[in-house]
Amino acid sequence: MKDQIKLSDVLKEGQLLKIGPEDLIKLPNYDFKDEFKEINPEWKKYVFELDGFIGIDLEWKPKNKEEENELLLKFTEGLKKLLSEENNWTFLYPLLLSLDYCTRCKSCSSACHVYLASGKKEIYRPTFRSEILRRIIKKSKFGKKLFGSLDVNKNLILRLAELAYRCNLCRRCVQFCPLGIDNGLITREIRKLYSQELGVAPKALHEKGTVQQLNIGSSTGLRSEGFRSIIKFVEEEIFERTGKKIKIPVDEKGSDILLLHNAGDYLSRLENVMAFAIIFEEASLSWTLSSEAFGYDAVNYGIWYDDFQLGKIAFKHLEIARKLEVNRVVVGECGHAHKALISVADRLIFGEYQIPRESCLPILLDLVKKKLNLDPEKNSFPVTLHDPCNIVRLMGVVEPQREILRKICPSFKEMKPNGVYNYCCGGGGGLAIMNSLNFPEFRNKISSRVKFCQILDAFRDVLNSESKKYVCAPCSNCRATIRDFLDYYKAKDKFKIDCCGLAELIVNSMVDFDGFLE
C-alpha cells in the first residue's frame, strides 16, 4: 500500500493504508515502544478499509447490489439536502464558502496534529476529505464526468464516513489557512450527512450519547435520583477532606447562576464538582445546580455530528434555566459544552430562550483576584496548561486560565505552541468517548501523540525528577483523553505526570483547604 494515496484510490477495493510504529513521529526525551495489533478478523464486518481502524461501530456495509443501490441513493439525496438552504440553513453558507474558495495550497497540512503524528500520511491531510466532497459535488452539479471530479461508489461512501472520524474538528487548520477555509466545518457537515440521512454515526455519540440523553436526561445514563445521591456524597466528601460543611444549592429558583457540569465528572472525577462548590460557596455567589433531567449534564454530543440532536438538547438546557429563572447559565470545565450552548446555539435559539450564557473561566479569574484567600506555594509542583480547542480557538477565551495559573502556580510552564495555536488533546470532536473495537489505538497512538510530545517538552527540565507534575486541562473530555494517553504511555508511573482541572488547582491553593489534590 502506497503512502502517497490519490483521491481516486478511495474508489478501489482493499485496505487503503496500514500504519506501523515506524510511521509515527518520535517522542521527545522518551524511548517508548509502540505496537499495533492486527485487526480482529471478526471486525471485518465493519468498515476497516480506510486505515484498519474502526470509528463507526455499526454493521452498515451493503450485502448485495440492492443494498448498494439504496446506499448510493441515500447518499446522493443527503448531499442534495446538505447543499440546500431549506434543509441546511444553519451552516450552509460557511460550508459553501469553504468548499468554493480553497486554493489547494495545503498550508493547513502542517497545522494538523493527526497528519503530523502519522508521519504525514496523505489521507489525514485536512484537505483530503474536503476535496473528496468537493469533487463529488462537481460531478453531481454538472451531471457528467469532468476533469478532477469523482464518481460515487460504495467504497467511497464507506471510506468517507470513516475519514470524517479521523479529524478532531479542532479547527487549528483554519488558524493557518490564508483564506480562513474551515476544513473542520466541512468534516462536521460530512458527519451530519451520514447521521441525518443514512443513520450512520458512532454508537458512543448517537445511540449511547444523544439518544440516551434525550430519553433519560444525561448521556451517562445518570438519572435525577442518582444525581441527588451524588450531591449528598459530594457534601460528605468535602467535609471529610476539608472539615468544612458546605450545603450545595440544588433547584434554587431565582439564583444568579445555573452551573452546568459535564455529567461525566459526577461519575468519574468528583474533584472538579467539589472544587466548584467550594469556590462558589467561599465567594458567596448566588448559584444553583439543577436536579431535573438535562439540568445536570452540559453534554451535547449533537455538536459533533447532527443538527437535530444539537438543537433538541440545547433547547432542553435553556428550558431548565428558564424555569429556574436564573440570570445566566455558566458552563463549567467542558469545552464542547461551551461551543454547543454558548456559541453555536445562537444559530438555533430565539426569544425567551436567549438567556445569557457564559464561560466559567473569566468568573474564576475574577474570584481569584478579588474573593479568595490563596497561598501559591501550596502549588509549588510543576504545572503546564492544555488549551481546550472549543474554549480557546473557537471562543477566544485565552488569557483567564493562564492568568490564574500565573497567580497560583509558581512553577507554571507554558506548552509550545499555546493559546489559539495549541494542539488538540486528540479527543476532540467526539473521539474521546469512542472506545469500541480498535479505535482507542488510533486516538492514543496517532491523534493524541502530538499533545503528549508537547507535555514531555513542557516538562523536559524536570521530567525525571521525583516531583508530581500536573497538566491543567479545563475541559472534562480533554482530561479524560489526557489521562487515557498518560496511562497508555505509562507517563504517570515513569514521570509522575497527572492531569487535573483548573478549579482543583485553585482550591488546592486556598489557605483554608489543605491537600485537596492529594
The other form holds:
Amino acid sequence: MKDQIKLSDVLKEGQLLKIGPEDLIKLPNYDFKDEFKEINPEWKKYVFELDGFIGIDLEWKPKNKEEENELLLKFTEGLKKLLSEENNWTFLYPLLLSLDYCTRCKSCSSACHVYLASGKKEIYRPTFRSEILRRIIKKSKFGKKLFGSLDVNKNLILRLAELAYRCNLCRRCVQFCPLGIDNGLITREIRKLYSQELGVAPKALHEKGTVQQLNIGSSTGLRSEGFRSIIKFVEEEIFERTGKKIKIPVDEKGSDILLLHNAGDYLSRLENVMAFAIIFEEASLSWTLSSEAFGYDAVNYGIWYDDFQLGKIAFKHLEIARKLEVNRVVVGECGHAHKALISVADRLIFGEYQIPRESCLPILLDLVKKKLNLDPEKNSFPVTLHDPCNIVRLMGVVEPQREILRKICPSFKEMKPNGVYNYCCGGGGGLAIMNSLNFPEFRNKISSRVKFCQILDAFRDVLNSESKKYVCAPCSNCRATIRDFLDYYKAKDKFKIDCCGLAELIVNSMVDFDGFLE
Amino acid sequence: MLHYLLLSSFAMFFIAILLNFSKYFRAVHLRCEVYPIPHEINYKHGGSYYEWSEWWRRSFERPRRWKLKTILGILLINRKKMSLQPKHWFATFMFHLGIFFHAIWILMWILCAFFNISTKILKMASLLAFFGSILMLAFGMYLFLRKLRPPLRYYVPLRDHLILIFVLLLASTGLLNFLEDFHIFPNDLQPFFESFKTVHLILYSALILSLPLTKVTHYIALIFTHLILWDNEKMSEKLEERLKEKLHCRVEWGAQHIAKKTWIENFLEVEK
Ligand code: SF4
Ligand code: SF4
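Could you output the structure for the form predicted together with its partner chain, given that the previous block was the form predicted alone?
Now the full complex is given, and it begins with the chain already shown.
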C-alpha cells in the first residue's frame, strides 16, 4: 500500500488502498472520531482489493485459469461493444469525446467531493478510472510506450468495476473541466460495460432493483394489494394526525395528473406521501395514484448502470399513464426518477408513449403562491436546503424549491456552495441504496462527508442540542442518505438535525394542519 | 516554396479536422445535459424550462447567441480553470497566447507571398511572434516540468511529452529566427541564423500536419463537448426520425437480461 498510487498499480495483487481516520478531511466545528474496522475475513471472497470496501456484492472473482480467461474474453468483447454505434449509440459520442481530449490538467479533482473527503486519495480522483479505460482502449489501437497503454488482467478488471461504484455520477467535475470532459459519464459507461456484457452490477441495483421491478412492479417488492392497504393506512394516519378525512384517488381514469412516488416512501417514511395527498386535495387538483405494477414506483435504477433496464422501465411507467389516460405525469420528490423519466427517456420513447412529464416542484410553487393558506411562523426553526444533483445540476430545476422555502421558512439558510454547483449528498449514482456488507461505511465516511460538512457549516450559529433543525431534501434517496449519515455522525442526538422533504414543510406551515412534522 | 509547404500543411490540417470531427455533427445520443446552459432564459441561476409547471404549453425564446458567447469565453478566458487552479490557468493562458501571437505572424508571412503587405506590418507581426516565442518557451517549460512531477507524471503518456518538446523546439527556432529579423547578430553569422527561418517553418509545417493526430485539437473538441452538455432540446419530429433509426439497430450485448434483438424490441420486451 503506497501513498502515491500509479495507474499500473491496478494490475498488481493485494489491496491497493487502505484508508484510515487520519486521511479524512476534518469536520468543521465538530470533533468526531471515525472508526475503521478490519474487513471481515469472510468477505474476502468479494472484490475488496481496491480500497477494502465492497460495492459489488457478487462472488465474481475467477477461481481458476479457465474462468480468468473467460473473464478477460468477455471484458474485451464488452469493450468493443461499448465503442460500437449499434450497441451503444445512446452515449457513444459523448464517451468518445471525453476519452480522447482530456489534457490531464486536473482542474476537475478539486471539484469532486469523494476525492476531497478522502484526503485526496489518487484512486478517487475523477480522472483515475477514466484514464484506466482510456489506456486499455488505446492498447488495442496503438503502441504501448507512446500512449502509456495498460495491459488488461483480472486485477484490473475486478478493480475497475469496484472503482465505477466510488463515484456518485453527480457530474460536478464536468462543470469545472475547461474542456467539458465528462468523467461521470465515463464512469456510467464503465458500469454499463460490466452490466450489459458481464452481467455484473451490485445486487441492490440489478437483481433486487431493476430485475425485481420488472418482475413484480416495484424494486421494493411491494405488490398491488400491499400498495392498496398502505393507501388505506395513509388515509387513516392523515385523519389521526390532522383530523381531516381525505380520500386518496387511486386508478382514476382521465385524471389530469398521474403522481409517481418512489415506492420506498410508501414503505419507510409515509410523511411525504401524506403531505402530497394533503396538498393536492387541499388545492382540489385532478390527480390520481396508480395501484398497477410500475404505477406506484417511480424509481428507475437503470439510469445508473444499464441502458436496457432504463428503457424497459421508462416504457412501463408511460404505459401506465397511457392506460389511465392522464394529461401529464408528475414525478414526486425522487431525483433520479425525475432525470430518468422526464429528460433521459425523452429520446427513447415516441408516439403514444410521449405523454408530458414534469417535476412536482414547480407545481408545488404554484400552489404555495396561489392556493394554499400558509403561516410561515409555524416553520420558524432553522432550515437548510440540499440540492439533489439529478433535479438541480442535471435538470435545471433550481429556483422553485428555494422560492417555496423563502416563503414558508423564515429561518431558511442556503448551504455553500448551492444550486447547480451543490455537492452530492454522497448517495448519488445508486450508492444510497447499496447497503450490503461494508459499503455504507464508504458512503458515510467518504462520499457523504463533504455534504455533512456543508450542513454543519449552514447551522454553525445554532449548532446545539436545544432547537430542532431541518435539512430539506426534495429527493427520496438523498433523504435516506442524509438520515443515515446524520445517524452515523450522531448529529440527530447532538445537534437535533433531521431531514425531511419539501412537501412536509409546506403542510407543516398550512394554517389548518397543526404539528404535521411532529 | 516554403509558403506553399505551409499552405498545404494548413489545408491538410483542415481536411483532417473535418474528417475527424464530422461524426460529431451527425451524432444522436440520449440527453446528458449539465446546467447552467447558456441558451436558457434562466441561465443566471442555472435554471431550465423545467422550472415552469406545464412547461410544454409555454413558448420560450432562447437566444442562441449566448451559446457562442459562452464558447468564446471558454476558449479565451476559461474562468472555470481560473477559479480552481489560478497558477496553472495563468501558465496555460500565457502559453496559448504565445501560440496565438506566433500564428498571427505565420498568417502574415503566408499572406505576404500573395499580397503586397507593408513591411511595417510584417515587422510588427515579427515582434509579436518574438514575444510569442518567449511566452511559449517560458510557460511551455513550466508546463513540461509540471507534467514530470507526480501525480501528473503517471497520467501523461510519452506522446504528450513529445508534442510539448516539439512545441518548445519550435519556440526556440522561432526565437532565433526573430532575433535574426531584427539584425542583432554580427554580419558574418547572419547566414547561419537565416537558416533558422527555414528550419522553423519546416518544423511549423510538420507540427500543423501532426496536430490532428494529437490532443492539441482539444480547442475544437471543446466546442462539441459543450454542445453535448448544453443539448436540452426536447423531442421533435425530426429528432424522432433519427432516433427511430437507432432504436431499430440490433444489439449483441452478452448479459442475460439483454436479448439479441433491436433496442426497441428489448424495451418493449417483444417475444420472438
Ligand atoms: S477531465 Fe478536464 S479538468 Fe479533468 S484533467 Fe481532464 S481536461 Fe482537466
Ligand atoms: S461525477 Fe461526482 S463523484 Fe464522480 S468523479 Fe465527478 S465529481 Fe466525483
